[in-house]
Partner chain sequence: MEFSWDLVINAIVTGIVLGGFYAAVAIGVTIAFGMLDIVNIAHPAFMIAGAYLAFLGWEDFGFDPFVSMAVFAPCGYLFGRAFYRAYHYFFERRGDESLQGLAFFFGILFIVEIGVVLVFGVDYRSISEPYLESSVSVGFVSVPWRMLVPFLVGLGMLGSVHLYLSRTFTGRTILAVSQDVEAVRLIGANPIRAKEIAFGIAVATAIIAGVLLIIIQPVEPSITREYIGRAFAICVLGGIASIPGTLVASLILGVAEALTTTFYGPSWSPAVSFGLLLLTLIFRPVGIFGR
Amino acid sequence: MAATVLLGPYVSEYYYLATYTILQFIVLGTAWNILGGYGGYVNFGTAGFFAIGCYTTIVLNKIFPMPLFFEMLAAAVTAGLVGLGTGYLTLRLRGVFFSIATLALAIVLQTLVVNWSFVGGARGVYVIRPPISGVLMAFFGFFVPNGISYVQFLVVLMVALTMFAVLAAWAVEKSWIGIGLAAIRDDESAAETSGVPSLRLKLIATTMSGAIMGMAGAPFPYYVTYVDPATAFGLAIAVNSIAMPLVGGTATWWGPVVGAILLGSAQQILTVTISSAANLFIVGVLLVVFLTAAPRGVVGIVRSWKRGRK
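Any chance of seeing just this one chain in the form predicted on its own?
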């Protein structure tokens, strides 16, 4: 917070927006990796869970406005329950069938939102940012320095959420849940034969993954101030949340962090130097390169280099 306040007058707001975007994709990539990386179940429905978080904030803002922190908690609960229900219905499917089912979920959710006039429907809805002093007082309960903007506040909030998501992924990886998910990823039939409670572990992973994605989507309406289904369910969200863990490496908690920083920074540079339309093209090219030349991502390259040194 102190660094944001001190640097605020000297740093263009674009850099805060770019930082927010990169942090958002670290959270989404980390959440996707809990199920897709550790468990080996590729989820194409990231945009659906992200949009649940967005529209939870919009609904609460219309019905009963509250501090963003509580809206994020509500988004986590809503998206987590959807993840739990989706997992219970689809996790008996394997491979491409599960992936298609998660994609269908995102399409169903988008269709519902497009036809829901209360949240703007296909037209979208504008969201008014609350006064920054009131927001920060509600969060931290102390005097707010002059000069801090709402975008800077969102960056601070997303830093905290990023730390929480990465810590949660680290805890999962080091716990019995991560060990069980790794066994499922390697050979689910053998894992079940050995006594691994595969369905329970997968339900835990889908619930955690959905909840964190929902939390990432909750601040988004205040970030863009206008949300429509095409934005909330955007292709860029779905593609990046998968591409960044694959580029960084899905075997560890820090792979999605590395991938999001590399790809997110490249996209922001391309946006201001060439065109924002080139973003997904670059992501596609890097995906093809890494999947063919380095399927284990940057993490695999670093580990191979260390083994070679030894």
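Any chance you could show the form predicted in complex with its partner chain after that form predicted on its own?
There are no partners or other molecules in what follows, just the one chain.
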């Protein structure tokens, strides 16, 4: 009994942090998949959009503190607009130019942040967690007698964001937007001659995808309390958000979820047991193995297995 009370907070704290990380990757993978998986346009700049979310929070926190929910909205708007702008400028070109431009975008943004002393420049910045608003505290207090810690609050928030992101992806997939994007992915010229307004659909997807990535980044500064450009623009974010949908399967909303849970849990275990450099190496190897051996991901494996049983 005493042991539980003493150890409880430490053990559970780690699990909360791990859960937060995995949920964050579900959101990022799902957001990436709206453009990449449905429309076939590879975005290498997820870290850039994520960092826009982080730094929106940091800037707002410094000049005009407000509840996290509004910071997330602001992050969504900023990242969505950057997505729209990048898309508008490069999506008329061959698809690969969009991919190269997103790669460039992330680096240009990172250089800007490194040279922007207001948000800490290359050294980074400490962020003070704002109090959880009274209404929310009362709400949680209704379920948990002792109230909740800030990390627990962030996890709850992330659960809500994950549900929102997955629901948005599902809605896109089943709507005319998803059908149009699928046609674009298969053959863009043929889609155009079938009446699919490809530029408009791609812009919708880029904006949505960017906005959700920004929202995923907004709570991050409060989660880590110290942010530097190397973390916010981290390679792990760019790689995971591509690897997770491709490993899970890009054609459906649940592919990125499965991929994020698989890769995310594997990485948590590996980080604890081996090292964090090794776990990224394994993500890279898994990505390449899946791309070559199972290009349709886990979804594809499940589907062919089902077909085989019929």
